[in-house]
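Just the one chain here, laid out as structure tokens, in the form predicted alone.
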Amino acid sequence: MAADHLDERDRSDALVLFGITGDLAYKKLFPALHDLERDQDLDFPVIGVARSDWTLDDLRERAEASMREEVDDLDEDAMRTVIDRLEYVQGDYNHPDTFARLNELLQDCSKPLAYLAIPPSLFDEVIEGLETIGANQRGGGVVVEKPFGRDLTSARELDDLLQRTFPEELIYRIDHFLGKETVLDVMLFRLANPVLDTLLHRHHVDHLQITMAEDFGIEGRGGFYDTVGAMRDVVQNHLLQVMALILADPPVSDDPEALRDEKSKVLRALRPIQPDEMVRGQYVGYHDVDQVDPESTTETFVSLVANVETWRWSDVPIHIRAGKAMDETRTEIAVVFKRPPLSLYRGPDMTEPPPNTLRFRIKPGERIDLGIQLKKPGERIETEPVLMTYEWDDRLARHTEAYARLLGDALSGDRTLFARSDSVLAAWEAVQPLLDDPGPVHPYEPGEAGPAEAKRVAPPGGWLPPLTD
């Protein structure tokens, strides 16, 4: 986001990759860099660490190759620019050898960023190794890929290792969903439009739906995904981080800390899920995944109720849902308000009509509907509902995609869309229970909206249908 108010002297003027010749760089973090090159022309050295024997020339093909393949708009000079730039410590992780190479790289740096784009099991080994070269006092912080952790328990761990070498302002946890351009409109609907925001209150909402539905399954990820599942993959990160944007109070500034104190304050107000608050499923066919355990209870579908218990949002329930392999590929946030006490003119067959809506949908067509009711047309004097939809217009297709956004942000030293310690922990400590004590694993069909038992916490009126465009 890169605020009016960060000081230029906050820039990072090197960005060292650990596991440079991983997949997380070729899919992503190559497409972020060409795109920052082509739009704000950054000129930092790119140092990549990583164990694989390779040449600098391997690695300058293999980025070349990332970039024709996964960047859209391809800008030539700024994919030459980028691979120029490139420079390949090769060596393992826990060879001192290897940072001091690194550190001869980084003799004109005096504020290098360090993106660990590696397992979490290797943060040790290279937090060590940073600290010898004396990297962490040189302000320029470290970036951290999600999971944070797997549990309470380790994302502590996790969090004590981090900050006995970097202070907790120069650490940066990327989640990709928290930088999408839909996902931040989110954020300013409700600074920007003060009027709307006055309806998002317990007086006025009756309950809240987010939904992250993918109608495929894990071909591919198995070995990861086995050990993960759906609450770990997206819902105690992605979508309690969307959750704390739609929830929090406005910030009192722009100062990155601002909103993310109020966010924290959503979290830490996030009571405690109970696993009769939960129910998970699984698609038939799991089990045929390659690298997917043939007895595993891994969940590809989690349905729960949340509440956050503060005096804007107590005693509206939050119904979230994620699942593989579903009937729709839809992500989306809406906020369900309460029906007025007298529906007066109903039509002749006397139905309640549907609530007043607001959902933003996230992907696919990205837009935002108010959902109304107005009078039908003809004698009779009845209503209909009605939508008023804004869809993103062309400009979206050249906005800045969410790596690039974020790895920006960090080289910018501007901390507003990452995640902090006390968030990321009280999201753990609300999802504990449920990981504790995750109870049975039920059935569905690939292709259904779920497993039948999800009706037990699903919202009051059912799941909102799709948008229809």
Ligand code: NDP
Given for the second form:
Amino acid sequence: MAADHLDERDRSDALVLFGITGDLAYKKLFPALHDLERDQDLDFPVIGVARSDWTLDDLRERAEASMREEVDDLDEDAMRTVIDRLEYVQGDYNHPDTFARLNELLQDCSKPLAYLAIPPSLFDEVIEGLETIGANQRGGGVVVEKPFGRDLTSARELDDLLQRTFPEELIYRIDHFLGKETVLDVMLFRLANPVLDTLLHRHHVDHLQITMAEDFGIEGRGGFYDTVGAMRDVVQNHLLQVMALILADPPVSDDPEALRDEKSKVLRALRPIQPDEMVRGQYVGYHDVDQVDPESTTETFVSLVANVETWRWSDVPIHIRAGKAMDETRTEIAVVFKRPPLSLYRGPDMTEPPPNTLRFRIKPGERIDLGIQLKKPGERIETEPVLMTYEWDDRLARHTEAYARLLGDALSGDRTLFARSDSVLAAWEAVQPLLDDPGPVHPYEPGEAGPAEAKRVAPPGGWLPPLTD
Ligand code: NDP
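Show the form predicted in complex with this ligand, please, the one above being the form predicted alone.
Okay, now the whole complex, with that chain kicking things off.
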């Protein structure tokens, strides 16, 4: 997000990366540091803290391997500079000496940002350790990775733990989905095009469709996935946060809290979703995946219908689905508008024109489409659907990787794109009835659009077909 309103003094002057030897650091954080160095010049130390008995050279080799593998447009100078900025504190988070040595490296830093790229079970020790060296008092704050709890109770406990040590405005709950170019454009598109935003209202909208479908399974991630499932992995966080962006009222100012206030209102108005409003599925063959419990009832597919009870959105069904091993890979938010009140141009052999749609596609390829109807050339009075499409340039999309954007924002003290405590808890409250009473998982074959039972909660007229390129 543009952080123009932030003072340079708000910037952190050190990044402390807990979990620097882990998977997330390798796949996302070193590449994000590369992009930030290339675009902004970091100009501060990056101090990794982890248990592996590595030398600084080992860590530097790992960072180089990560950037060479994961960055599309590698800038050798930026990569070298990131590598040169690295420091390493080897130690267990349970050991006070680890934090004492970290503190020595932080002597010249006034505002370190701590990034917890570690399993939530370790948050307690690390937050306590940061407190003992006073790192929480220096105004840099803390970045935490999803999952923010695994149900309402654990989310509240996590919140209590974080807020005992850091003020809410310095807790950056990172949901990388919210840093994606198309997701950011959901709100900007609305604010910059009031003529279209006016249409986002129960008077005009029939329903919404939010999809996150993947045509591959969970191979290689069985141990992790089997403990979460589709609801906890993507629906409670990514998809409900995106839903809040499209349904939120425009913020009243550019203050970071203004947008977060509006999103929070939407999530607090989300009526708790009931078990009969959801269908779960599991693809055939899931039990054979390494580290999956052979008796597992974890869902690899979920479809539900939600309602947001605000003046603007009441009675507009919001259909949400997410799944693995499906018939396609697509992440999309689609607004389906109401049909004309009277179909004047409908002859005996003519079909009713499809409704207007506004579709934000996040994957594959980021684009926005407005679906309208025009007269089909010829003698007959007949319409044909036409798309007005804006497609992002690939190069631009690579330039604005979500992790780089969000890490840069946290370093600058800009919290606009991070999930706030009340939003996170409201989203858990809405799905808690489904966690309490999840019902059966229905099997589906890999390559299908989920189980047949999911039709029960599907949009009227079915899910929109994928857009052709
Ligand atoms: P990993 O298991 O790969 O890494 C865990 C890190 O924590 C390692 O650096 C490990 O150090 C360190 N660590 C663990 N125990 C200790 C200890 N007692 N003392 C010191 N260091 C310790 O996890 P991920 O990187 O996959 O995930 C990190 C977080 O990010 C999790 O919360 C996860 O849910 C979240 N996340 C991960 C994503 C991913 O793509 N991986 C995506 C989105 C979120 P060492 O190995 O040296 O022992």
